Structures are given as C-alpha cells and as structure tokens.
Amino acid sequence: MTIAESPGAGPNWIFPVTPAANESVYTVSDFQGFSWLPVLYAPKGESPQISWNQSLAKSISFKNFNRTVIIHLRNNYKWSNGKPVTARDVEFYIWLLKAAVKISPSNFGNYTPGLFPDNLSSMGTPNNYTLVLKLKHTYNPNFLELSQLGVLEPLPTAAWSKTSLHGRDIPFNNIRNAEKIYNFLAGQSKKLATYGTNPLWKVVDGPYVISSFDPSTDGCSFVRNKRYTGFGRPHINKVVEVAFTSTQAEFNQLLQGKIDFGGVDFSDLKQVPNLKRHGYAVWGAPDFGFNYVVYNFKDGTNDFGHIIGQLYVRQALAHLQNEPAVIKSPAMFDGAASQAYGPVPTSPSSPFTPKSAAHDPYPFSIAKARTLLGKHGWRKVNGVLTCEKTSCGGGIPKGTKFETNIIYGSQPAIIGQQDEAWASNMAKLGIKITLQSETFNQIISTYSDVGTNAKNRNQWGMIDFGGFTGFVYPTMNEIFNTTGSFNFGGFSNPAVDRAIHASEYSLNNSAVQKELNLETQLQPGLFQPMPDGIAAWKKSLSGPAYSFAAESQYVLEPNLWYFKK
C-alpha cells in the first residue's frame, strides 16, 4: 500500500533514541513506529490512553508511592532474528538514553533536565520480563504512564550492544560503553542511504522492517516482519511512504488514485466531495494538542503588562473571540476544527478534560466584554477605550489607552485570519490592536522569552505562532509555569504552580483536571479553536475504526489494515 508523507516532513533519523533536532511525530510515530515498538502504547485510537493491547507491557505496578515502577512485558515479543524481546533489552535502552543526554541534553528530544532518565535512581530485571525502576521522586501515575514511561522501548541488544558493525557485542551496563554503542548507533543513524541496507536496522520487534530509504526525498518502503509475534500481525505486505514537496502535489496524487491513504491539507478541503468521488473516505479530528494567543505580561509599552494581568481583561478578550463562527466559516476552518476554552480542545473525548472545559465559559459576547470592561472603569475616549478610573486594577493609572499589537505566524495562514477576526470584534470596543505577521522562526528566537530576556519585554503584547501538539497528558509544565521554559509571556500565578506542580507529583489521578479547569478559568493565553487533523484513505481499505482514528494522533498503524476485496 501507498502512504503519503506529510509534505516536508519526510523522516530522517531511524535509531530509536532521537535528537531534539530529528524529534517529529513522523519519524517517531510514522517511521521508527513500524520497526520498534514502546512498552507502553498511547494512544488508543484517538483517545489519550495507554492501549494495552498494542504495548509490550502487560501491566504495570507502582509501590513505594510510587516511587518504585514494576513493569510486567509479555512473553510473546520476539525479535527478528529470533531473540525474545525482554526487560534487558528495556535496559539497555535506558542506558543508551543515560549516555546520549550525557553527551549532550540535544541528543534527546523528549528530555526535560530533571525528569526521565535523570529521575531514576537504579533499575534491575529479576527475570527476562520484569522490569523494575526506582525513582528519585513520587510522581502522578498518569504522568508516569504516558509521560515519563511512554518514551520506554526494548532495543535488541544482542545485535545493537557493539561499537562497529561486525565487532563483538560489549557491556552496555556501565556509561563508558554505553556511550560508546551510542555514538556508534548515532552514526550509522546518520548515514540515511543506507537504511535500508545496513544490517542493524532489519532487526526490528515490530511489524514492518524497512526495505529502502531514498535520501534525496525521504521516501522509504517497508516489507512485513515475517517473524513478528506480536499483536496486530500485518495483512498487508509492502508499505510505501511516498514523499512529496507541496500539499497540492499530493492531493493530485489522491485525486489520480495513486496514494491509499494521505492527509488532506486545509487549503484542499473544498475538494473533499470530488475525493469522495475519487473512492476516498475521509476523516478527521484534532490532536492532542492546543493553539493559543501568548500573551506578555511583561510588556511595559502602554502599560499593556498590566493590563492584561486583570482577569477581567483576559476574560473580556475571550468574549470577543468568536469560536464558532471561525469554525463555520468557509473561508477560515470550514467546520473542520474543534471548539477549545482551555489547554484541553472539546473533540476528541478525554479522560483528562475538566467539566469547566467541556462548556465555553466565556462564549462570545461583545456586550458582555463591553460590560465587564465598563465596570471597571474602561471607557471610549476619541475612539481608544481608555481608563478613565483612577486605577482600573492593578496598577493601571488613569488615562491608560488600551493598545497594543499582536505579531503573528506567517504560515499557516488561518493563525492571521482567525487573529484578524478577533482583532476586528476589538476595535468595535476601541481597543486598538496592531497586526503584524512575522515567521514561526522570528517569533520564537526573537519574541520569546520575556521572563529573563529583558530587552524582549516592551516589543510586543501577544504573540501567536499556533500553539503545541502531541499532550498525552495535558499538564501545562513549562508552559504556565512560573518558571517554565516555554512561558513565553511571563505568566506567574501561585495556585496554577501548585495545580501543574501536582498533576506531575502527587498521588491524586484527578490532578491534572483540577489544573486545567484552574487554566481554563484564568485565561493566561487566548484558547483557540484546535483544527482537525484530516486524512483520505480508498474506501477499499479497512481495518478497526481506532486504527484509522488514531492518525489524527499522527499515528499510522497499517498492520492493522488490510484491502477489503
């Protein structure tokens, strides 16, 4: 069967422990995904949940408050080249982690300093399928499953613990070596003509091995793992990632019948109907994910800091957005994007999101912006509404005019229109908003940063360059922290510290929706509609509903498809 690489996006790194700088979904989930399998498999289909079915573990048990992390693999997995899959080889991926954030915290991209593997004080294997790990801390079970554990994966030791292609295999329980095998794998990682070729990568634990890889493109075939034992064995017998350089040139390509199964960009989607035409199902729903307006709290220029420090402010700017309407309209999503008040989108369903995010809690309403902003003391004046209080809070003086500019993301074009539509229903309240569309690059090396860059604070009052993607568990860590690395705007709230503190370390399951209906209610960025992800598949392919669902996910499972004839 046919597949469609995400244009652009073509996969480019195959050793399983990946650099920061090679961390995409489609070489993690739609590459390295069809050879090596995790120990612990999210999602289920679109849900953010483990799917013990389709993980190498088949249970998991924490002692010591959990500090003491007991996984149980199963005894069916084995190898390619025959060997059965066990909890060394769980070691020594661990070890191998251990040594490439040694060399350089880059060589991984899931590390955060502090968590996985830092976090973990020993680890040991009382037989072939147990593993056991002891951490430094307590920590939320959710955010252990699929946050710290989910990066977990049996590598084959037998064929990979060696430093050269036909040398002896050598310890990796100890960091030299461990070093030393990584820097060996890192390298032939980088040699992408030859993966399809070199020996290390066709031994595999998963249901495809690859069989080419064409450097210039990034396209690449995979051919069924006759000997995989695991759940999910494939009906069908060859895989093509076919790579291409535009949206456009791909829909073409759907359009002539040539692809089985491909994303539909946006720009594509008034065509849907002559796809289905074309025998195509499509699909879709949005990811894990959520888009928001940053907003800078430290902005010294106009006062706007200040400003959009008031609850009231954030709460009025969340009543001027217009979800639905930037959802229906034709020329915006198209009715292809899902509702979202807070960290957590309405679609698809999560165990994860509160009751306060399932409703709007601010839905649009100029005449209550107008009102929220009118009790506090903001007034039209010469057509800039302007504090006319003595102070309308927090400090903001008298005579203070509300404005300020948005600079947003060039591409993809929707983060201007949907920043446009909001900034007009603004100026119908006087606020004056200066639109300025800037690269995702510029944004973030330029813009980000005002907590301890200071010489970034008075050069802009919110930005938006979309937002993130890929929360299996949706704790803000980093993001609304006081301290986080990705706290763009500054935003610093004590009770919010806690609420993220304790989705990551305490005990109680519900942690992380008491976190997020606390987010959803301060507003401390503007939550926007969260676009569907869509694919196309021939009507002639089947398989169970999750397996097509979870690609909204940016997970491809083709094992689990066959042609219906």
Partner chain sequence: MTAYLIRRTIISIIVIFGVALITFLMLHVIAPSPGREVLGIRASTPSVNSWNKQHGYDRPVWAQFGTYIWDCLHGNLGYSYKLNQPVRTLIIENAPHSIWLSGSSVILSILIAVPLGIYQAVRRNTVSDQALTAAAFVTYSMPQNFLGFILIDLLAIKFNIFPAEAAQTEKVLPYILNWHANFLPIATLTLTSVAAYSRYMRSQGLDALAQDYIRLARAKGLNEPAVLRRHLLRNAFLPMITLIGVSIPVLLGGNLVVETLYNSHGLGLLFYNELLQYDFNTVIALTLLAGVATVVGNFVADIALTIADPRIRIS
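Given the form predicted together with the partner chain, state the structure of the form predicted on its own.
Keep in mind that what follows is only the chain, not its partners or any molecules around it.
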C-alpha cells in the first residue's frame, strides 16, 4: 500500500524520545507509531477518548488522591525478537526521559519542567505486567490520563540498554547509565541513512518494522512485523510512504491512481467529484488542536518583541483577521474549516470545549484595529505605522516603526494564503510585513528556540507552520506556559501560568475551560480557522470506520486496513 506524506513534512527522527525540533505528527504518529506502541492509545478515531482495544494497558487506576498510578499491561504483546513486552520496558523508557531532559529540556518535545518525569517520586514493577508510579502531587485525573501518561511507551530493554551497537547490555536504572544509553540511541537516530538497516530499529512491538528510508526525501517503507501479537494484526504486507514536494504533485498521483491513501488540499476540493470517479472515497473532519501564527516576544529587531508584548496590539491584529471570509472563500477553505478564536475550535465536539469557543472576542474590523492602535500613539509616517507618543508601551521608543516578517509553511498553500490576506489588512493601517516561505521541517527546526543564546531569535517576528494537534485534554501546558517546551515565541503571563497550573492540579474539571477562556482573551498568538483534515483512499481499501476517521487527527492505522478483492 502507498501512502502520501505531507509535502515538506516528512519524518526525521526514529527514536521514540523525540526532541521538540523533530516532534511532529508526521514523525510521531505516522512514522514511529507504526513500530512502537503507547501504553494508552488516544484518540479513538475522531473521538476524544482512550481506545482501550489499541492500548497496551488493559486498565489504569488512581489511589492516594491520584498520587499513586497503577498501570496493568496486557500480557500478550511481544517484541519482534520474541521477548515479552513488560512493565520493565516502560520503566526503561521513563529512565531515558529522565536522562534526556537532564541533558537538555529540548531533548523531549512533551517536557514541561516540574511535570513528567520530574513529578515522579518513585516507580516500581511488582510483577512483569504491573507498573506503579508514585507522584509528588495530586493531579487532575483527566490531565493525568489523557495528557501526562499518554507519553508512556515501552522500549525494548534487552536490545537497547547499551552504549554501542555491538556492546553488552548495561543497567539502565541509574541516571549516569541512562544518560549514556540515551546519548547512544539519540546519536543513532541522527543517522537517517541507516534507518532501514540499523538492527536497533528492527526490534519493535508494533505491526510494522522499517525496511528503507531515503534521507534526501524522507520517503520510507515498512514491512509487516510477522511476530506482532497485539490488536489489529496487519493484512497488508508492505506500506510505502511516498514523499512529495507539493500538494499538486501528490494530487496528480491520486488522479492517476498511483497512491492508495493521501491527503486532499483545499485547492483541489473542486476536483473531489473527479477523484471519486477515479475510484476514491473522500472524507474529512477537523482535529483536536488549533492553528495559529506564533508571535516572537523575544524579537529585538525593530523592538518587535516589545510591540507584540502589548495586549492592545495583539487585540488589534486579531481584529484584522477575517475568519468567516477566509472559511467561505472558494479560493481558500471553501467551507471546509471551523471557526476558532482560541486554542479550542467550535468543532469537533469535546467535553472540555469552553462556552466562549463559538464567540469571536475580536471580530473582524479594520476600523476597530485602527482605533486601538491610534489610542496608544501609533500614526502613519511616510506610509509606515510609527510610534509617535510614549503611550505605545514599555520598551517602544518614539519613532519605532511597526514592521516585521512572517515566515510561513510553503505547503499546504492555504497557510500562505491566510497570511497574505492578513498582511494585506495590516498594510491598510501601515503595518509593514515581509512574507517568506519555508518548509514545515525547516521552520520547526530553525525557529523553535528564542532563548537568550538562540542564534535565530532576532530573525523572525512571526512564524506560521500550521499548528498543534492531539489535545484530547486541551490544557496548553507545553505551549503557552512560561517554561513550555513548545513555547516557540517565549510568551509569558503569570495569570496564564496560574490557570494552566489549575488545569493540571485542580480536581475541578472546569479549570481547563477557564484557562482556555483566558488564553482566548489574551491572544498569545493569532488563532486561525481549524481546517478539516481531508483524506482520499481507494474504494478497494477497507477497514473499521474509526481507523479512517483517525486520519483527521493525523493518525495513520494501516494495520487495520485491507484490500477488498
């Protein structure tokens, strides 16, 4: 079976302790996920819940005010080398996480200081299939189950607890050894050209094992793990992920019947009837995430970091985005998107969606944006909006020009189209924007750090790579808290930090909704419409409905599919 990769966003890291600069759904869900399985599998299709049939855990329980977590693993999973998957393999993974973040917080994309694995006081394996975690604090059970524990994956201790390819196993359960093992495995993961041959990556507990990888394109192939013993044993013997340079090139291959499963870009929606005539089914839905433009609050060029640090500026910029028009436009989403004014869009339905999600706090109005900026001392000077008074805000000297750049993802085209429309509205007020396109992988690897010593910190004012997905429990603890691993723009607000803390620790389930309301009001980035994830597959391809719906959440499950004769 052939599957189209998203153009410019192919996988680039195989070791399942994934750095922030490599952590994308295209690497984790649609690449690593073929070979290494999570303890808790979520979501189930497009539903925000744990899929217990697909989970390695058969049950999980909380005791001692949620400070003790007891995970019972299934006993029928085996590694491809024949050894059983045990609780000790999950313990191995946790020690590698501890080592990774000790070396550098950027080594694990889902890391937030103070949370997992920092919040572990102890762990133990009373038997081969039970893992007991003791935590330092009480946590919201939804946050624990749907967020924190969702990162857990067993790794093959007997094959990977070493410091060289042909070296002997060493004990992993001390930080010094764990660091050595982590450095070795991470070093092997950087050697993309060896993915198809390295014996490390042949030891898997998932349905497929990698057989080839082209580092020049990120195209790759997988073969069926003949020793797979878990849920959904594959019918398809080989899966080939095909790399493309553009959405148009990929769609042409669909029309020619050369791709079995692929995405449909919004620019091609009018050709869906034609695609169906060529023997494809087409379906789409939005995912549990959000799309946004990242603001760089640390950018020293033209004092942009200080400018964007002003709430009235972010409010004005939100007023300059015309979401309803962008969604309805036949040249853009053509109706295949949901309105989103904060981290949770109006669709899909979630028990954690705040009531305010359907209401735009800053509706499109160029006049309101002009008034907001004018009240704080901004005037057009020689065609460029310029600070003419001291009321512009702290760190913004009189004479500062409102000009910056937006670096946006080159594929799909809708990203650039939205930013161009927004920049056009900004230009009407004299805000000068330079637009520049780069691939998804280039953006997240180059501009994901705005720390004090970050060499690219002053090279961008805004980036738009798309957004985030997978927020079954939608606290923004990794993105909008001050120390978040995905806080690419350096946003920091004490009230937001406190609200995120409440979403994590409070037993009140409305805490996360209060957090989301606050983030919507403060606009730490420009929230954009939530697009449908649209896929096409040959009608000869079949399987459970939820396995196809999972594609809208950027999760591929080819082990559940088969070709009809």
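Positions refer to the first chain, counted from 1. All of these numbers come straight from a predicted model, not from anything done at the bench.
**Q** F548 and Q321: do they belong to one rigid part between the two forms?
**A** Segmentation between the two forms puts Q321 in the other part from F548.
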